[in-house]
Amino acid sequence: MAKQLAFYYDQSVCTGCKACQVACKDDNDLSSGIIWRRVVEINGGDWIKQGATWGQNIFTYHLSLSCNHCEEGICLEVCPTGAMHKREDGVVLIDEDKCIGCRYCEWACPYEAPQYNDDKGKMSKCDFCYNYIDEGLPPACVAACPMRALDFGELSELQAKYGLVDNIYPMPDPSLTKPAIVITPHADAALAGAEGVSIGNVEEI
């Protein structure tokens, strides 16, 4: 069994089609307003004067994020009932029988992964499709990606294969929770943090 399951995301091939987001909502029958996997659109660049003419260095890239099943999840620390817990394979789950819907996990998570379910009065979040994992199948988001931008596996093996990048803009400082994610950055992702970079689909996420 894996010690810490993790997602791998190849940002360099992601087209932002949101098939992962739709597959997650459909497979988990999520109600309106609850999005366990979100695709963020990041825009940047500007017009540049080049002699007598003007050019541009405008770019767009995407970031597909769900719960990162962090190695040191703050959600685990702040949950007053122990509803938030980790499996032996590192997947973070919510025990609905113990959850009182206090939303502490939602406020503490720097990735805004836990989301309140009004219908149940409980918290909800990505569960890594653990039911599929237990059957030897990939999570719904991974299976749905037409570009194979998403994958999953043991964190240490993904890091050995793809590197240690885990903090593309607009992700928070990874030292806060040690997110179990490995990213191959988009060619323009290095420009993140530069002046003029912004999220282009705030209303969707």
The other form holds:
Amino acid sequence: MAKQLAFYYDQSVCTGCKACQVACKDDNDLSSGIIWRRVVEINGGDWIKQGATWGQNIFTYHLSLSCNHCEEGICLEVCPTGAMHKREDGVVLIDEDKCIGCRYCEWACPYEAPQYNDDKGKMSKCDFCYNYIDEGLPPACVAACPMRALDFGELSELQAKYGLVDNIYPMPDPSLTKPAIVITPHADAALAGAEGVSIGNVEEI
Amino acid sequence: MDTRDWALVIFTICAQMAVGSFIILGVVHFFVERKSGLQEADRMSDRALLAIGPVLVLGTLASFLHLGSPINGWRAISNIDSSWLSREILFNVLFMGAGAVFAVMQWRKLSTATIRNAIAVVAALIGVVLVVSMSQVYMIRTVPAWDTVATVLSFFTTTFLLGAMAMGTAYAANYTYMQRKSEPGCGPEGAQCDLLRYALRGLAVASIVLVGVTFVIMPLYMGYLSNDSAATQQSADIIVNDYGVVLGLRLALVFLGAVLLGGFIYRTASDPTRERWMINLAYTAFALVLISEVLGRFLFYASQITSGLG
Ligand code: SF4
Ligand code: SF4
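Next, give the form predicted in complex with the partner chain, keeping in mind that what was shown is the form predicted alone.
All chains and molecules follow, beginning with the one already shown.
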């Protein structure tokens, strides 16, 4: 059994089509306002002077992100009820019977993964489609991607295969929570905290 | 800021005011007892002590309103191992318990004064731990605007400032009540009258010092916010640009209430012919400082920005 399941995301081929986001929303019947997997659009660049003419170096890349089922998830530390818990395979889940809807995990998580369900008065979050995982099937988002940009597996194996990148802007300093994610960066991806780049679809994520 | 966060404003303000009041009450009682004896000290303190309970209960009830599933609220104490939120709730319950035990014993004069004092000291220490754990709840590494010593410092200045102001008001109300009942010692030259002046002078000085501390922390904190990281800059932006008026009002009111009126209270407390003035000033000062602290706490929650995508 896996010790720490993780997502792999090939940002260099992602087109930002949001099939993963929609598949997740549909499969998990998420109510409006709740999106467990979101595709962030990042824009950057400016006019640049080249000799006597003005050109530009603008660029856009996407970042598909859900809960990273972090190795040191701060959600697990701060949750006062123990509702937020880690399975043996590393998947971080919310036990709805225990959750009191205090929203502390929402404040603490730097990936905006826990999202509040107002109808239930409980927190909700990506559960790695553990029902599929347990049957040997891939999560809905992974299965849906037309570019095959998403995959999942044991964190150490993914790292051995694809490297260690886990902080593409606007992701936070990975030492905060040790996210279980491996990314193949887009050619234009600026590293976390870079300046001159901004999120293009703030209202969508 | 989410509307439900107002419940947290009420909870943190009430709990801190209760802790501060309890400690201030003890300190004043200590000095007053040395001045005029245990009996006079108890006459001054006992009714004021009873005012603390309802404040704490109100705050605790408000904290439940913050929860999406309040019925399950008792579970919040289950993660003492790692969650400061669990610890905060534990210490809140313990403080309430110890305070209640002391209040009953003090009111009924059960056991000896020494044992009662010992219980009061224990309750006060639990109160301090409660305020420390309240600040730890917010000092999480992913929220840099909160993760600073300014959080602890400002929680403690709020604790003692509101404690001093609330107890000044409670003493004044108790005194007015005794006067109306024509109890002894409440006229000019009376022992109670003397003690009230003595206490209000001390509390006025303490309040002015605490506001001084606030005015030192504030610019340092704003400097940190505007320099530390993208997340803290966003917090600074919220405080200065979105809520600049609230910030201005918060600072103006605490200055007006604690420093200006505090100064007047000090002067009128030295002049026996201006008793009504002194008492009304104490009430007004408390009201202004309370509003200021509520606004300050509102800004604290409103400026919450998590690093990264949060
Ligand atoms: S992404 Fe957020 S919610 Fe998910 S494990 Fe990490 S800290 Fe917890
Ligand atoms: S909202 Fe639920 S899962 Fe999140 S910290 Fe509170 S009790 Fe835990």
